[in-house]
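Next up: just one chain, as structure tokens, the form predicted on its own.
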Amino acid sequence: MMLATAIIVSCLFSILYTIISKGIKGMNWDMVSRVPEGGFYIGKEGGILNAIIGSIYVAGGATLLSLLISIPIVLYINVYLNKDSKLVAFTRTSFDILFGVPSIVYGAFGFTLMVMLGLKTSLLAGIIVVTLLIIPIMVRTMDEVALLVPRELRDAVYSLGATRWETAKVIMRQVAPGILTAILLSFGRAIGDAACPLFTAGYTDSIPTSLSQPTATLPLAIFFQLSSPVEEVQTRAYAAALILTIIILTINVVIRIINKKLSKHKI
């Protein structure tokens, strides 16, 4: 066991070394805050403003999206129905199921529908897949939380004549930790994710002004830009690996600190 951890401690911090050395050179002000300019594949100039923002919009949007169809769906099976219902084990299970469908085969689902309806590659587009790829994690995620919400609490809530929507707001209040969790996890998959953004959102050297415009992603500004041979914007592409890295951990951290501050309220 203490092999199996220093190993994988080891490959994270040869991971963060890698990044950190080799993205370091790259950072500056002008890094973030300008677009690429002669092209992203080969411009020497400019910087990844257009992948940041994308990023932004791409995992934000579908994190807020999923959120709201996720959350009725968890109350749905916790408080609503049986426990012991054939539908909330069916729920469950094809949640489990899209859990562990890869990302590339979301992204070809997209690809299929917007090439059917006629659509282009798009800022929408690329939240409705993404939105697609993270509710089995955010509602897996916020159920697994739920069942741990004691039974007798419910009962006692009942008991003193509540409705079942006083009920669900009862366990709301118990699941908040697990949905920050939830959407910590589901936002840094989305913002991580390479295979949906690529065949729906598309690519731009420009930042989107409209939902219908492509939009680049971070993800994406490492695959192509990694791959020129020009050295300049290489060195962009691992700036913009450590940005995604400093996004990540700083998520982690200030959802860490707030669950910790609502975990107090559990029972």
Given for the second form:
Amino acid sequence: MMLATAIIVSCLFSILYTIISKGIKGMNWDMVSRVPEGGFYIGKEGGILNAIIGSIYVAGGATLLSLLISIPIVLYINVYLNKDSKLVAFTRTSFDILFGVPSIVYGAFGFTLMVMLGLKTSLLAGIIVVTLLIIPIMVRTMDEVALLVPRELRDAVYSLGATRWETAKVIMRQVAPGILTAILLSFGRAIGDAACPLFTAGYTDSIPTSLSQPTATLPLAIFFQLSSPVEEVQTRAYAAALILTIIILTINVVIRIINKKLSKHKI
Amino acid sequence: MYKLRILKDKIMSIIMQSLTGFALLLMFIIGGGLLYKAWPILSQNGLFNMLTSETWRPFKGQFGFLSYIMGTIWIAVIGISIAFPLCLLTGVYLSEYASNRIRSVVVPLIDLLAGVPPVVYGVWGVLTIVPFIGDTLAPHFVEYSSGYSVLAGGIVLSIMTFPLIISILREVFAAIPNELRDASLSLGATKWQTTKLVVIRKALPGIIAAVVLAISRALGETIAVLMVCGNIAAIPHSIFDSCYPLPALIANNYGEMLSVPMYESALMLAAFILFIIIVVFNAVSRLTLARLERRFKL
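The structure above corresponds to the form predicted on its own; please provide the structure of the form predicted together with its partner chain.
Everything in the complex follows now, all chains and molecules, and the chain you saw is the first one.
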């Protein structure tokens, strides 16, 4: 049993070791500070600034948008609806199911949606589809925290004569730290996802200046560069993978620190 | 003043209700949208025909999904058969045997695996697993293999499913009441006998649910598998052959879809099939898990 555990943990270290040892060679300041110049695939100069910025646009926009949608949903199922209502159980289950739907399916659906609406591959389309992808994560993460808010608190607010909306605002304050975790988790998932932007955000060598332009994302930059036959470009892909890994690991560590800080004050 | 408060409450209630309703409908909207797009080819070629035919010639209007489906199944089966024993042992170890200190070190590390983006798994697979299979492992068994194979896909996939299976198993084991363990131990059973005959037996529905969830994850995984499995559209005959899973088919052809109308429809059908399978798998296992938890809460 210890052996099995050791194998699983060593996989993580193998991944980190491979990415770091390969990626470190291609890492330089140009990688993160310049956009690719013409003929990037055949080994010309340039970096992946366009993909880094694009990823932040897509993931950031999607996180913001899904936050606006998820918070009301969480408040609704936790404050407005009765705890034992069938609808609450159904909502949770359906979000759990949506959570399992692979991103390629969201991507294909997003593509269908775009064709119907007459949108081209663009930053906006990317943001919309990634939003759909991360709503389940957001809702379920915040929901877990909201479930921990004691019933008595709610009863106390109600007994002062507050309306449900005023109660929701009080609960909201209790859920706030959970929102932060949810934001980071969804942002991490959004920035690491490749299949959704593949269909909807397109790919370009420049930094987008409006919502209607296509945009590059980090996972796709890695994916495309890796398929290039030129060794130099492949090295860049490894470096890009290292950058992405660093971003994700940082997010994970921050989540861990927040959780630790929070549980310190728990009864 | 009084009326304004009530009005605010009403308005917010309606907004929240409609957002929740929209989110609940999302599942049906996605399914419906994909089905709508897939309909032309469904009505023309027939579902059964396409699922059992092997010829994939989009320009002649022949769309046989069989080799893609077989590729998906092969990879999922290999991924799960690697992941399941390792995860079961690890899950048992972490929840029954390990000391708190070991647990507090190992669990965050496994959680970290869950955060690694698929494309990084893919890069790792290309750098580590593919050369290992191609140069070291395969020559012992077959004449030639490039390393881009079903086995590579399965290995990468199994590592991606580790965190999911282990976290569910830990939840399931945690739900088993301690009284059961105490009763078994007080009858003179050893720790292993208790684990084997009481804990695992009681947790069996949960363990099955975890595997089903992992399978549904395995069926839908795209980028990482696409990068290591070779993408040759033929039914694989050994684990060292290349294959072409369904999600990779969708991802690889996104650009050309629009030019051939039936092509797009066929790809949407592939997405629809994936969607339906995964929703069913997820629904069944989630309900099993919820029922298990409720039973032991009493």
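Numbering follows the first chain given and starts at 1. Model, not experiment: these values are computed from the prediction. Whichever C-alpha set is largest while still superposing within 1.5 Å between the two forms counts as the rigid core.
Engineer: With both forms fit on the core, is the shift of the CA atom of residue 167 between the two forms 2 Å or larger?
Structural biologist: Passes the 2 Å threshold, so yes.
Engineer: After fitting the rigid core, is the C-alpha of residue 25 off by 2 Å or more between the two forms?
Structural biologist: Result for residue 25: no, shift under 2 Å.
Engineer: Core aligned, does the CA of residue 10 move at least 2 Å between the two forms?
Structural biologist: Residue 10: C-alpha displaced by less than 2 Å between the two forms.
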